[in-house]
Structures are given as structure tokens and as C-alpha cells.
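Form predicted on its own, single chain, as C-alpha cells, below.
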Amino acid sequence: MSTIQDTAHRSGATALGGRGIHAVPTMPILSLEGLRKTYRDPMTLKPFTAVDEVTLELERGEIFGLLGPNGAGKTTTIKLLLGLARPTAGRVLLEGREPREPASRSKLGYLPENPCFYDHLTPLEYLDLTGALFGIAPAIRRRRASDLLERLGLGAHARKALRKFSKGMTQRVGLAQALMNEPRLLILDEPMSGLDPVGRSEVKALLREQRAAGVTVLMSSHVLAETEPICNRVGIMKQGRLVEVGTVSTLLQSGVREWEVAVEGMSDAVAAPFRAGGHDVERIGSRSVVRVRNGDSLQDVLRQMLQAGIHVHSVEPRRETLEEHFVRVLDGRTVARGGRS
């Protein structure tokens, strides 16, 4: 009995009752609940609460874009969740775990928004002691290390004095020191800083990789056209609180806000009776754009174009951005969701 008791005990997938075995839920990666941190103001003494009443569980294996201006509560957050910061109220769970526990960090990886390393040490030896840290073999550690550098395009510059590191280059150091431990949780604080195109879309491919292998990531962004196309959720954050959560496709699901008609060789002439009615028309090289604000509207402008012998090249609906979101949200002009998925 005792061998089936820890059995299940160890894959959380189990448990024994009165009458039997039966399945239970699997633990969250992460739980928040209730979180609230507040600082006082070292010269007037008064509190300015930097995190309020945050609440949220994070699904293994996704992607959770935690999106907000500067002085949002982003970063202060994940202090919290990291254990270098202790919550004025509420609580943080890794895997159950509190997050001062050692145990509940050697399988997470961190990377801040501004990496600083030992500036003396070439990429290999950084790593290495990194992995030293966390208890890994040494022939491990080597290969991990090599692999990763290979991985992010630094192969070449693994022997190279990290001081002669421009600031792209650092940031994919700082990526391969949070993979060392093969981490179970990621947490990324502006991950896309300071690299340049391709660079982003290294690391989101990476990212990818990492959710299909099982890993769960947290990543704080502003660059919210990259945090778009690899979240699973997203979550907005506004003076402390986190005002809505969801899928993007959940928060962007306002429809289409407008349609956009390219035609070729449309004069200013042919192009009049159209902004008269409203919809505005843009010149794009040899082709005019007619914005229509909506569905019934359209019909009758392409009617109008067809008896006018107008030749339609596309007709595009456009939908609201998670950028457009993220900033009607902040204006106030949105209903909060809450905090709890």
C-alpha cells in the first residue's frame, strides 16, 4: 500500500480514498493569490501599494505574456514570485511550494530585464559557474553550456570576454544561464530587449521550443506585436492590479472594426462620394484604400464601385491589435475581466 501511496504522491496524478484510487487535479506551476505589495515612500512615509490583489495560476506547458506600462507592477511581481521581494499580503505558490524554499527554484529559470555578469568571464566559464550552482555535473554543465551558446548564435564567441559583449549579445547570455537547470518554469523579464529582428525571432522560436517541451513561461513585454504571436494568454496590468486576463483571441474578439477595399486607378474624383459618406480613402501608390466602418456599409460601397466600373483588387477585414487593446485598455475605455482564468 505504501509503494502505491508514494507512487501517487510523486506523479500528483493519483490519490487514494475511501474507495480507491481516483484522479485529482494537477498542481498549478504557479499560483498567485491575493498578492499585494506596498512600499512607504523613504522621505514622506507615505505607502504606495506597487502590487494589488493579484491572483492567477499559470497552466503547465503555456506561454503567459504579462503585459503594462512602466510602473505597472510587472516587475515587482515577478520579485515576488521569485522570493526576492517578501508580499505585504497574499501568497506565491511554485509548484506548492513557498518560493524561499530552495527546492522550489532548482527547476526555474530567470532571466531580469538588465542582465549584469562578471564581466571577466567568457560566455563558457559564466555558464558553468551557473551550472556549478545549481548542482549539475560538470561534464553536463560543459555540454549544456556548449549546446545553448550553439542554440543562440553564440558558438563563436564562447571564449570571448563578456565585457566585449554588445547588448543583444548579453541578452542571449542571459537566455542560456536560464536554460542551464532545464527549467520546469521560465520567467523572462523584457526578454526582446535590445535585439535586433532576427534576434527576436530567434528567441521566439526558442520560446516555442521550450512550450513543447513541457515548459510553462512567464515573460513581461512591451513589445507587444512579438508577445502576440507566441502567447497563450496574456494578462494586462494597470497601477498594481491585473485588469484582465485571457487568450488573445478571447480579448480581441470585438470582431472587425473595419474593412479595408484596395481598387486600382481610383482618381480624386471617383474617390469624392466615398469620403462624403464617411469612409476615408488613402492614395498607396497606384492603388486607393477605402476604410469602411462596417458590414452594411460595405455592400453598398462595393456596389457603388461596380457601377462606377471600379476594379476591386481585395477586400480585408481589421481587427483590433493586442497593441490597439492594450492601450484602450489603459485609457479606461474597457470592462475588466478579472484577475482568475
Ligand SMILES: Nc1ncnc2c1ncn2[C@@H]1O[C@H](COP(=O)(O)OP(=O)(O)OP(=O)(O)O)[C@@H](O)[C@H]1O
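The term rigid core refers to the most C-alpha atoms you can superpose between the two forms while keeping them within 1.5 Å. What you see is a predicted model, and the numbers here were worked out from it, not measured in a lab. Positions refer to the first chain, counted from 1. What changes on going to the form predicted together with the named molecule:
- Relative to the superposed rigid core, the position of the CA of residue 264 differs between the two forms by 2 Å or more.
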Given for the second form:
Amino acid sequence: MSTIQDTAHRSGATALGGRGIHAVPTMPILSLEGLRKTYRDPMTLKPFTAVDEVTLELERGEIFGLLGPNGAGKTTTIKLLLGLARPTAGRVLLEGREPREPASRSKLGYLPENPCFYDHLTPLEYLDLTGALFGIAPAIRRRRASDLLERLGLGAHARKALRKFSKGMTQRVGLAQALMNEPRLLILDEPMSGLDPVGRSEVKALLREQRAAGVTVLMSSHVLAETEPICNRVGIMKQGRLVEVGTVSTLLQSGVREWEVAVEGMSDAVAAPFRAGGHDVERIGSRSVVRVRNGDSLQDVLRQMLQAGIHVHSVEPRRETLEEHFVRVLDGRTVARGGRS
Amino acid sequence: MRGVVAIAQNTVREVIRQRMVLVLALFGVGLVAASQVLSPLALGEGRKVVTDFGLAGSSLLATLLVVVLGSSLLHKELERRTIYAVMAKPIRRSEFLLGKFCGLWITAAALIAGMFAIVLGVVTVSYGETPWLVLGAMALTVLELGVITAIVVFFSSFTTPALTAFFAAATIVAGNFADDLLYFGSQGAAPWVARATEAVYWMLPHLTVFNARGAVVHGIAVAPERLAFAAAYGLLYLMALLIVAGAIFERREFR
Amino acid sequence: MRGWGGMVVAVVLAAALIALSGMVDRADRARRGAAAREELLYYPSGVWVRQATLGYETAAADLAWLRGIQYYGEHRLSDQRYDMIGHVMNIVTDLDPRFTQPYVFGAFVMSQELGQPQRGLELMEKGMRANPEDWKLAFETGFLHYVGTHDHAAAARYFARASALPGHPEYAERFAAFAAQRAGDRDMAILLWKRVEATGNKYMQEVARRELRRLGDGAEG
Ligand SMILES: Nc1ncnc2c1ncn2[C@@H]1O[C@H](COP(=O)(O)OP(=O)(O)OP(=O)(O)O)[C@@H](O)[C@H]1O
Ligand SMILES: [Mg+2]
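Shown: the form predicted on its own; wanted: the form predicted together with the named molecule:
Whole complex next, starting from this chain.
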């Protein structure tokens, strides 16, 4: 969880790039306080809490990944912070403003989940409409629209009706419209979905570029491999609750380390005591891999191996991947105490 | 306000690109053509028949356009979630609604103007005289369409397209019967019925205010004070509806 | 619409709307009163038929008019019975009281084809009540009195009334003078029928030619 000092330390004039009028360093770009959203079934009136007591503060210039399984409440959280849905409890502040105020959205870019734009327009016309809604002068928005379409690889399709766009192409239009107003805060609901591998790496490059320009990004995803390399911090949601928040490295440090000891020519008889000691032994051809769970027993295992004259090929520490961590957290084996609750 | 203009422009574009207008325009031309066929059968009253049919047809078609397209205009945005990206821009929901209203009204007015131009042209060519007086009826029809558009937007701010079309049609029918309602209510019904019908009578749009078709075909001009009165009544009525619709829409949950 | 300014504007708008609604209400009540009186004079259906057209009453009147003419044309070729023509023209003129041709045509048919000039004159009376300033309706009423009921004094009265109304042609005055002087004259009847032959619709022209032949003046027409 971020702290005030933390935020103050990271933000400031450089992160804002001099763009901001509200460049008060202590004002978080986005803060959620005890946010809750309860839906009621219109027939049975049974309440269902989609977002539960979410508290979070974004730091300027970071890329924050909101992770969680399907139905965790990521999209609902995003709708709440845009004012598209109203919270049952708690509040949202966008640079100190309520999301209901239109001005709070003037420096915000938003990519909806599975976006859908007006069928009857071309991307150029849609971006022009977007620019008009932001109050951008016609000449500027025309130039920006064609630049963005070029940038997102849609230059050749600028005058084709959006009706004829594929999913990935629509996703790119969605990114373009989110960038039309040169936002200070980008909110992207599953930006990678529907994109081909080239598209994904392009988007990653784009996001890094935006971060370098001082833009703060909040993105939701469940494709962790895509998220891990670009996010400064991630938050993991589970059943509406934000169960863990932190940088990728701190989250993973708390995970159990493991060593993989690869050896050459180890017979089953020699392997038996290791198995008995609770280590996994896996045989691949003439090679065997022994997974050792903690540092203390590693010393013992290695000593035994050397005494038995086994040729140790390599010893590798294996960190938990974000994906494994994610699955472990969601299994509920280690519901983090520090993160929330 | 710039948001309202942008949404209105987009709505006009949407309606025009939906070919609906083309179909309607063809229908309008066809109607005038049909009345041309009928005019020799009218025993010398062809000019009146063509003018009547032209005016009635254009007003009917424009009303149809507003009710049919208008009732799904908002719902389609919610259903396809195109509204999400738009509402994340610095624009109020009530401004969005106002933009939709303006766009639809402008389209309907343009359609009316086009169809009246066709009527004027056909009558001029066929009978050698231009019935300029119908322009008074046209102005009133445009005002009426404003009220009808506001009715459609009002209902669509809280209900489904089917119900919107139904309620709007019912309101239009009842609006033409407004004065009879009072009469029915006064014919020995229970006092609470009388009071209820009286309340409905006051709330309904009195659409007869906007109907000068019967006068202009007989060469009676629409008096400027009648036009001014209808404009004041129509604009106030539609503003009242839009304010209520905006308040409802601001509070509505998007799915 | 925030704060007091918005509040004041809203209150002013609401008050203005209420005031205008009151004016609409007064106009409606006046119209309803007049319609109710008219209803008692005639039959109760008329006004309701008009409402049922939802503001398209003149176009509906045209349709009824076209249908009425078709009815007349069909029966003229077959059995020459036109019993429904009065009913149809009543509906047409209920829908569009300013549409004068149906009064004239309906009354003409009832008088000259059905031999019921009295019914024809009732339709003309209705037309003149709805259009008191219309010279043509007064003139045609005089005509029906002259050739239908042969009430030449009444004919002279209506010709005189027509020639006092705006827009009347010069011949209205001529006929008013003739009718006053030469009541019962066959020449007068011929002149009147010649006028129908010159100005009436094609069916009326045919009837006029028939009448002129009967009066022994067909050769010229
Ligand atoms: N309008 C709504 N009415 C009722 N329940 C809703 C509504 N919107 C969302 N929910 C429920 O809230 C929960 C969270 O949904 P949400 O869309 O936020 O999940 P998510 O984390 O975005 O999932 P995904 O990764 O699949 O996009 C789900 O159980 C969903 O059924
Ligand atoms: Mg989602």
C-alpha cells in the first residue's frame, strides 16, 4: 500500500511534465477510499457485492496493474472511478475531484473492456468526435487523429467504417481514442485483449513511452505474463476485495524460494533418500532434477550428493512467477495480511 | 455546450447514414406521385388533394422517423456500450441527452423541410401556383416534432425501446384528443376519475396547437401571433420534458 | 441548473408553461363548446370522426371525397342509385368543413338525381354555417332553390346574398337582378344551367347538358 511520503517522493513537477495546472504534489492523481458497489438483482432483490471496500492510491507516473480472475470486480472498480456507476459506499477522487464533475475527466483517457464504437463512423470521424468532446480545436484534433491511427497501425484503415473492424482493430481504435486528449491518467480495461503478439508488444512499448512522458496508467488484466514486465505495482482482486498490493518484486520476495539441482547419472537407489527427505526428483534422460524447498536443506543435499560422487551439473534458484503467486493467493492458502483486511 | 453540439452532429450523421431517411424520402416522393395519380379523380379538387396528402404524409413520416429511430437511439448506446467511451469524456449525461435530442430534432426538421419543398414544387409544376402559405404549417409541424422528439427522449431515458415507442405513440394520440379527455372525465364519472383525467389533460401536450394543415390548404395563413404562441408553448413544453428526462438519466445505472 | 440562478430560471419557465397551458385550455374549451353545439344540430358522430384522424382530418376528408366520387361514378354507369351520397358528403364536410365542393356536389346530386332538393338544401345550410363568407355556397343555394324546389323568391334572396359577399363574380349580381325581375322564366333556368355547364365538374356538366336538352336549348351547348 502506498503512503503519502511515497507518493510525494515519486510525483512532482517532473512526472507531470509541466502539463498540469493542478500540479499540487500532495494531491494523488487517483484515490479510492473504501469503495463498495452492491448490485441488487432486480427480481429477487438479493444483494451482490461486486466491489468491496477497495482503498487505493495511484502514484504519479506509475503503471498499476489491477489483476484478478474473471468476475473479481476489476471492470466494476473502473466504472466506479469513471462515474459510469455510482458507488454504494466510499468515494473516488480524480486529482481531488469527484468523477461526477465533467472537468475531472478532461485529462483522462479510458479504454473500455471489449470496446465498441459507433458503427456508422470511420476511425477518423470517431477520433474527431472524441477530440470535439474534449474541446480540442479542429485543426489539432485532425492532426492528432491521423498521427495516432498511424502510430497504432491503422493508417490504412482510417477511412473504413468501424462496422467492418476486427476485434483487434477495434481495440487499437480504443487505444487511439484514449490518447486523443494527451491524458495525464490512462485507465485501460484489458488493453491487451484481442491483440496479436506484435500488437501486444507495441502496446507495451506505447505504455512505457507514456510512463516516460509522466502519464499514470491503471490497467486491468488477467494475462499476467503481459503485465509483469511493465507494471511498477500490481493489485490483486478477489471476489471484490483488493487482497494484495505491492511492487512485483516485493510480492514475489515473500514467496518461497526453491532451488533446482541438476545432476548427471543418478540412479534411483541414490535418489531414494532425497525423495524420502521430501524433495521432488524428476528424471529426464540421463539427467535428474532435484527440487529443494529451502536453503538449509540445500547444504545437506549438496553434501550428500558430493559424497555419493554424483556429478552436480547446476544449482539454480527459482523465484516464483507472478502467475504462480497469483494462483497461490487466489487459492486462499496465503491471504496476505498486510495488503488489506 | 460543445459536447452537446458534438453529440448532436454525431446523431444527425447516425440517422442519415441509417438509410432510413433515404427510404422515407423515397416514400415521400412516392406519396406525392400517388396523389398526382389521384388528382384527376378528384373532380377538380386535385390541388387540394395533393397539398393535403403532401402535408399529412410529410408530418406522418417525420413523426414515424422520430418515434422509430428515437426510441432505440439511447438504448442502442447502452446495449452496445458505445456510451461508456463517450461518458468518460468531460460531458454531463444531461448534455449527452440534450445532444441526442437536438440531433434527432434537426434531422426531423430537415426531413420536413425537404418534403415540404417537394410538395411546393409538385403543386407549382402541376397547378402553376406556389402555395407559400404551407410554410406556416411547416413551421408549426417542426415545433410539433420538437415536442414529439422530447416525448420520445423522455420515455427512452428510463424505459425500453418497445415501451418508449408505445408510450410515445399513446401520448401523441392522446395529445390529439386532449380536449376530449376533459369532456369524458366530466360526463358523470366518479370525482377521482374526473380529477385524474383533468390532471392528465393538463400534462398532455396539446398537439392541436401545432396543426394548421386544415387552414393553409384553404388559403388561410398562419397568423404570426399563433406561430409565436405555438413556439412559446412548444419550447417550454419540450424544455420541461428534457429537464425531467435529464434528471432521470443522470441517476440511471448503466448496465 | 445548479444553485439559485438555475432554480429561478426553472420556476420562471414552469410558470410560463402553466400560463400558456391555461391559454391552450381556454381555446380548447371554446372549440369544444362550439363543436358540442354543432353536434346537437347534426349527428353526434361527426366530431369524433374528426378527432379519430389525429390531426390529419383534411387528408381523411380527401379520401372520403375520392371514395364518394367513385361511388357516384360507379352507380351512374349501373343502377343510377345514389342513396349514400348525402351520408358520404356529410362525413367529408364534418372532417373538413371548409372544403366547399362536397356541399355543392352532394346537394346537386341529391336535388337533381335523387329528386330530394330539401336534403340538398340542408347540406348547403350546413356549408353556409361553416363558411358564412363564401359567395359560392350562397349562390349555389340560390341555384338549387331555382331549379330544384322552384322557390324563386328564395333563389333571388340567395343570389342577392352571394352578390354581397367578397370575391363574388360579376354574374352573381346579374342573376340576382334577373331572379328578382323575371321569377319563373325559362330563359333564366337556361342561363343558370349554362353556367353549370361552364363551371361545374364533369358530372355536373353532363347533368347540365341533359337539363339544357330538356329545356330545349341543348343545341347551343
Ligand atoms: N450491472 C451489474 N449487475 C449485477 N451484477 C454485476 C453487474 N456488473 C457486474 N456485476 C457482477 O460483478 C462481478 C464483477 O464483475 P466485473 O465485470 O467487475 O469483473 P471483472 O473483474 O472485470 O471480470 P473479467 O476479468 O471477466 O472482466 C461479477 O460477478 C458480475 O457478475
Ligand atoms: Mg472486466
